[in-house]
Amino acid sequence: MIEVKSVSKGFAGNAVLKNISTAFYPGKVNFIIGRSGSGKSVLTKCIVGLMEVDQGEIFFDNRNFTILDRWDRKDIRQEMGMLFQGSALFSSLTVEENILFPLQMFSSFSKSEMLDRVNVCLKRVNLEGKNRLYPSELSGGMQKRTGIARAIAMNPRYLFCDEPNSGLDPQTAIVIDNLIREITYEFNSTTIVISHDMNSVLEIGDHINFIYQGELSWRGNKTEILHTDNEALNNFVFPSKFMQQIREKLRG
């Protein structure tokens, strides 16, 4: 579990996060949603330690990440897996070499053990035999799946996915959603997904956090979001009459 307690963050006197408290649960797909500039990316960067909070605390399974120095945070960071927006694969490395990268940096495996782990991860994302291909030879969906394989290489307790469906067609997005959900349940990982894709939210959102103007405006699940009276959330999730009609059908 990841707990965020009374976290605030600002830049040049401008408050971006305002006293946010929430929790992200293991074995669940936890979403952070909100408009551009709402603070969701800043919150995620604070959670992983790319930014320091101005106030508040962040706990990883009762370990206070906030008070640790750079070296003491290393153990927790080794338990994190990251799926970046756009996959962020190294273009000069093969699929195999991309997945090997975190293993070479952080594991004590032998070379053969690392290669075995690469193949296990490739099998898990249905990319067996693609070891020698380069990112430029992969479709967008295959690049995302390679990114997921790299993210799970170290058996992460905490999995972070930044706009995992960005740039994908709807059918491929469903494949990625299902893969993220399956891996979360399989590894019992605490998965945090930042997304604008409401199809993903309504399909795999076990817990949803809506950030509005730097505040935690709403928390709930994919069923409760259909019945909320939170005006800002409704305007974000169901901005058109067409989407509102879909909500009414889903409610029924």
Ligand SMILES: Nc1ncnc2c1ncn2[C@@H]1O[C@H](COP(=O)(O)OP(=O)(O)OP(=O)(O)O)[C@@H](O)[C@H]1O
The other form holds:
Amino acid sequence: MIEVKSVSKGFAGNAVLKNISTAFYPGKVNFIIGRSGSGKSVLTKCIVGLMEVDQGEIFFDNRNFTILDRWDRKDIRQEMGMLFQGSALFSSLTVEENILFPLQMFSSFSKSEMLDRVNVCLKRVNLEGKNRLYPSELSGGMQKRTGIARAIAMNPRYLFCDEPNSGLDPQTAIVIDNLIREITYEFNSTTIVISHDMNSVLEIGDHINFIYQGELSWRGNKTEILHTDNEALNNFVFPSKFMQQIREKLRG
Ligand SMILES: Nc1ncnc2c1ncn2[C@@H]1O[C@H](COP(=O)(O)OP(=O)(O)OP(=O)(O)O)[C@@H](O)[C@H]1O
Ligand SMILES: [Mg+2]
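I would like to compare: after the form predicted alone, may I see the structure of the form predicted together with this ligand?
To see the whole picture, the full complex is given below, headed by that same chain.
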């Protein structure tokens, strides 16, 4: 479990995160949603330690990450897997070399153990045998799946996915969503997904955090989101007449 306690963060006097408290649960797909500029990425960067909070604390399974120095954070960092926006594969490395990267950085596996692990991960994302291809030779969906394979290489306890569906067609997006859900349940990982994709939220959102103007405006699950009277959230999830009609149907 990741706990965020009264976290605030600003830049040059401009408050971006305002006293945010929430929790992200193991074996669940936890979403952070909100409009562009609402502070989703800043919150995520604070959680993974790419940015320092101004106030508040972040706990990883009761370990206070905020008070640890760089060196002591290393243990927790090694338990994180990250799927970056746009997959962010190394273009000069093959699929295999991309997935080997975190293993070479963090594991004490032998070369053959690492290669075994690469192949297990490739199989898991349905890319068996694609070891020698370069990112430029893959479709967008295959690149995302390679990114997921790399993110799960170290068996992460905490999995972060930033816009995993951006740029994918709706059916491929569903393949990626299902993969994220299956991996989360299989590894019991605490998964945090940042997304604009309402289909994903309504499909796999076990816990949803809605950030509005830097504040945590709403928390709930994918059923509760249909019945919320939070106006900002309703406008975000069901922005058009068409979507509002769908909501009425879903409410039943
Ligand atoms: N390094 C930084 N320095 C100054 N301001 C920043 C920095 N990073 C983010 N901000 C500001 O913080 C606010 C929130 O940005 P953030 O990237 O968290 O938005 P977001 O919710 O992730 O939006 P999007 O959906 O567009 O990715 C924005 O106003 C942005 O300009
Ligand atoms: Mg962002």
